[in-house]
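A lone chain, given as structure tokens: the form predicted alone.
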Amino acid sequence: MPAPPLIPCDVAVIGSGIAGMSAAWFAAREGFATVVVGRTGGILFASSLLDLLAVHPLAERRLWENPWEGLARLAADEPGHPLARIAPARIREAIDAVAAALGACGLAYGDGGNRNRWVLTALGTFRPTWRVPATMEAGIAARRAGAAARIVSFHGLRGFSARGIVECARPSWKALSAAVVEFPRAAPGGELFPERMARALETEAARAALAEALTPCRQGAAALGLPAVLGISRPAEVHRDLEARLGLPLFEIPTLPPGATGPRLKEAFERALAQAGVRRILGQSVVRAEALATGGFRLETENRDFCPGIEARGVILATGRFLGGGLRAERGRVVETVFGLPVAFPEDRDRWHRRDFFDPSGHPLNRAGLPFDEAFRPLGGGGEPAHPRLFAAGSILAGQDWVRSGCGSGLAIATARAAVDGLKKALA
């Protein structure tokens, strides 16, 4: 019986994380059969939250109130890192472009400006980021305005504690109060999951049961503050009404994951792969890669029966680090899992990482990825591009501490879109 036919596309997109889902949607885009192959178990942590830049110097822990100004800073400090070698107006571009394809999918955000914001934790603490979604800005704005706020929890939640929250913020939000409540059609005494109830809550009754026990919460408040469980598919509909119903503002604030806010993301980032007409092979992982004498690339995934293979001209890199399986550190090196590429990392291993663990200057290994040049293709062991079809993006390239600069989901989108532009003109 002869093999099934390889999968044909103009872009292969391997990953399907932030990055990987921007760069498929950017080559669609750009009228490039687009196919992204991988797993999506990263991208279900997320917070839905878009940052640019809040920290840096790291040493310093200096935070940006302007990211914009931060990106100077840090392109002058650092001009190997990844957004230092893209022009702001093209990271603000790419970052509104992927904003508003998430918002006409129903996870809608707030115009990021020239302004860092600063979202309430789970933890109570504060965290700053660019571009919110618009089911947690009431909340910044409550905030900005001293108004009283309360924070509503649920009994069986874990993890998100009103009374928690409220001790924890009120030094910088002194009007704050807390309240717990019962889910509606919780069972008594069982354990709550934040999809659970985002999901139930796309149902009607059950929002109009939720208004019904928030009734009380109202009292004295100038908004109310819930975790983030508006929804999944339908969040600013949801949020919308609760609103309507309940006669006032409500904000979002992200869980500890895993929570909503994932699942949330990735449906909308789905439904945009969708409607630009990428094909998509999620739950599998590229196992094997090879370069093609037509200078093009053939891949294979874990699982021949459900996809049989992908036959690309070109190929984004979008796994990620450690998590994401992009990178695996072995006893004395760290390893490229896909083409095997050269991977910039300390070569002692006793300079991975540092003696303090919660030195604010990071780990060295936390900016171990793929070296690469001005058009973001990985460099191959002499220095030079590995292939002039083969670029990446995302959380993969070396010279950057993505979760302690803050700046994950603008590298992500950023890089994303830079990565295609070279493919552009490497496919031209």
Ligand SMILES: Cc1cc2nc3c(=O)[nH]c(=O)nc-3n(C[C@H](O)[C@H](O)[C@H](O)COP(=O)(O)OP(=O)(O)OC[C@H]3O[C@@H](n4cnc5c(N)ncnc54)[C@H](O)[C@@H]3O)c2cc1C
Contents of the next structure:
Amino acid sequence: MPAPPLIPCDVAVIGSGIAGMSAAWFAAREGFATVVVGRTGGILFASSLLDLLAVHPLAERRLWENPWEGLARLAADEPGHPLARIAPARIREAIDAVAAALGACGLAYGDGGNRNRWVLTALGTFRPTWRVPATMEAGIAARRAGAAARIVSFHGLRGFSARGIVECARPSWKALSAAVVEFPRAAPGGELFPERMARALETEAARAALAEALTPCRQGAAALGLPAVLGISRPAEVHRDLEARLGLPLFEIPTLPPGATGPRLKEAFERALAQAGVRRILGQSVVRAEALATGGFRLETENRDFCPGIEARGVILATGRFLGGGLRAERGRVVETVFGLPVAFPEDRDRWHRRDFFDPSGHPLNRAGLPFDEAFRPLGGGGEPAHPRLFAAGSILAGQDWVRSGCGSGLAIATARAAVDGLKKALA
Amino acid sequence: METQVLIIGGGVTGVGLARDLSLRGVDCTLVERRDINAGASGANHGLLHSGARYVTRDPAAAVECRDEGRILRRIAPHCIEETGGLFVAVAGDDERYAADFPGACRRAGIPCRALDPTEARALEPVLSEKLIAAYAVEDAAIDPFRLALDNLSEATARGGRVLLSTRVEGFDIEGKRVRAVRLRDAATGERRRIAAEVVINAAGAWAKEIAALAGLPLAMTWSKGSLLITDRRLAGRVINRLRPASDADILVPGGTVSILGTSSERLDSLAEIVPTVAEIDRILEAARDMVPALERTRFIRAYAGVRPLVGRAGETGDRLLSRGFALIDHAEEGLDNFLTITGGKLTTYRRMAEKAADLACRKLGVRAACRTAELPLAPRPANRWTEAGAGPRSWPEASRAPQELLLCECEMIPASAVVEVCEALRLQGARPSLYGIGRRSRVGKGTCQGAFCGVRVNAHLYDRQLLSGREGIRDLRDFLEARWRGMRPILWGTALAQEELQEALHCGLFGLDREEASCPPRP
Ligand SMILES: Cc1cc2nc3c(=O)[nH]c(=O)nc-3n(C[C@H](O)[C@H](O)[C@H](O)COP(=O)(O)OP(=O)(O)OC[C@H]3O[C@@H](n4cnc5c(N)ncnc54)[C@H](O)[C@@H]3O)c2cc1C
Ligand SMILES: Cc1cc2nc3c(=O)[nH]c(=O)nc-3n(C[C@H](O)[C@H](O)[C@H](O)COP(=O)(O)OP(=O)(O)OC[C@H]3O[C@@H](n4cnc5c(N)ncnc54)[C@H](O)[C@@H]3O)c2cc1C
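Now that we've seen the form predicted alone, could you pull up the form predicted together with the named molecule?
Full assembly next; the chain just shown is listed first.
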């Protein structure tokens, strides 16, 4: 039997996290025939906040009010950091473009400008981020104004206590108070799941019922804070509608994952990719990758019936780290899972992690990853690019600790841009 | 405040003493620096020894284990899983040692039955194909947390007092007697004194430190042991390697998991008791000959405990009641009402408590006899959550509301269990905290290691008005940091991916790594 023909394309992106989806979107916008293959991963846990840079240097726990100043300092201190290797203007352009594309697909973001913002979390902590989803913005203004805000939780939504948030956040926001209500049509005593609540709220009837349940909570409040459950595919619309019904500003608070924000981000990306003409092969892993004599690549996925294979002129590897599956650690070494590329990591396993989990300088293993050249091509054994048309983006890149620095999505999007820029030159 | 007997240390020996003395009608107070089973009693293998392990080296200890094992099966069956045990040798192990084993068991009076290696492999398919000898013995698994908590509950129900999170700092001594014990509350820093007629030092590995506070010399060295917990139960029975005691030669089932260990390493100080990467590697390399599947197994965490070794060779040997444990009457060194009971095993805790209580009663002039070998230990419902898999199993009898929220999904712990445990904590004078709940239930012991259930439990405690202010954030940080000690050496494979999620969640999303800085500037 003849093998079914491979899917031909200019650019194949492996991995469908923030980096992979951004890379696919940029590539398609450059006019490349683009395919993205990825299984669903950590994006379902994402908060949908877009961080750029919050902390640097880590050991000093220095927080940056202006992330661009932080980036300048980072570039001076750590010239090997992926964000240090991209011009700030290019970073800004890239994130603006992705945020606008997500906005056009229902997930609108507020302005970034030159300032980080403090977002209230489900633990009652505040964490700095750069681009805030429009559904979360009202909380930032309300806190700055010292406005009386009521935090509302729902019976049966685990890990989200309005009272707990208020108790913990009060030192920074005096005029907070708490209320608990029943979520409309929830089974009494039953458990609530953010994603299902959010999907329910896309219907007008559920919003009307929720607005009614929330009405008593308005008493004496200038704003209401709710768990982030206001819609999946049209959060901006759900948010606007509820604000109109209640007549006061509403803001979402990111919840303990799995929440609604991850699926929201994933679906907005998927719509943006569809609009940009990207062919999406999702829920699939690349299990084999091979460089061809023609200079391109052949990729094989798990399920041949679903995808006969891909033949690409260039590849962007955005498979993430240990959680995403791009890297895998064995007892004494770290391997890259698709191409077997060299990984930089501390040799001695005893030095992978520090003695204290919360050690401010972060764990050395979290800086492990693929070393890369100025075009974002991963290096082979000899220090040369592993392949002239193989690029890498996102958290799989070495020399960064996105969690502790607070630069995750910014790094994913900016390096996706840089990898596509590199690939464009290579394919020219 | 006054008490007849003040017990120092809330491990199994200390709580066993509290139960024993209160059954004799003696008024007692137990003080524990951290929490119940914070020492070796919460960091051991959970093996109720049949004695077979000691038949060659120490037949007297073997008999002691056998007898105590039989008593515990009678008085505390709810803490014991009757697993049975195997002793196995693999190709390359000392064949003479294996051949001598049944004879040594017979001489010591420890039941032991020879098995054909294929029969043994049929019983426990995880065993290596290279098995050359196998014997069945009467080992069992014991839950040290449930055991300690039930002992404590019974002691407090009979009027015994317990002060958790209270550290002994010194003694008021007059002539040949300790008049009072000086204490400090670890949370508030408050100091107080309790006058006591007899003081019993049951501080395990820390007994030397306590003796020193009273100006008493106590020769002691320490041996640290590390263990590994697997993500599922690999075998039904306890599996021992049939060779002279060495690293990694026992695999003990505990509810839904198996525990592999232990290493043995001399320590010069107790400053840091953590499992290291090197120890874990050593354990795994040694154990795979016996159970090859360990090479591919996912581990949940590791932990370490310290065994006190009393006396330097030849020095105080005559004081040892058996080579298993040391009961020291410090009258000889000039303090008439001060005893030390240390060493020994979990398996023999009851007997240690009995002997120490006998001596204390002689000093007090109390004639009541020990009753702990006969009176069953009452199972307290609030203490049942320590058992792995207790959640689903106890729902029917606990009449769990059909819709009740599970706060911990890995271990299936409903909200009502957490509330029940908090009530038990209150009765023990302790504040509800993740740390205390974690010692009294399986919260934080599953694959998430507290990353998710820690947040859910805290939210529930806030809703119930059981936490206030920023307590919950501090508790969560402490809890995650404590779990980290056990995660750090096993971070590869899936466990590492899980850790990355924990870090993205707690340091990324919630900003707990910069907690003190995570308040925005005042508007
Ligand atoms: C709990 C959590 C909270 C977060 N919170 C924030 C936040 O507050 N702010 C912020 O800016 N960002 C946040 N993020 C997102 C974070 O920035 C990104 O996850 C990070 O930048 C990594 O993105 P990535 O695309 O490089 O990797 P990943 O997100 O790990 O994506 C890699 C993808 O590749 C797929 N993959 C791996 N191997 C293969 C293969 N062989 N074949 C096919 N597909 C494969 C994986 O399944 C996965 O989908 C959060 C993430 C998590 C997990
Ligand atoms: C690695 C390992 C594995 C083991 N496996 C087994 C096994 O499988 N089977 C078995 O039978 N036995 C086993 N044992 C032995 C068993 O665990 C111990 O014999 C037993 O737990 C000792 O209990 P304890 O109460 O005497 O001491 P501990 O449990 O150590 O209790 C001492 C207590 O004193 C407290 N304390 C210390 N200083 C102070 C102070 N200043 N003020 C107040 N309190 C203080 C500590 O916090 C601690 O809680 C093992 C031991 C180890 C180390």
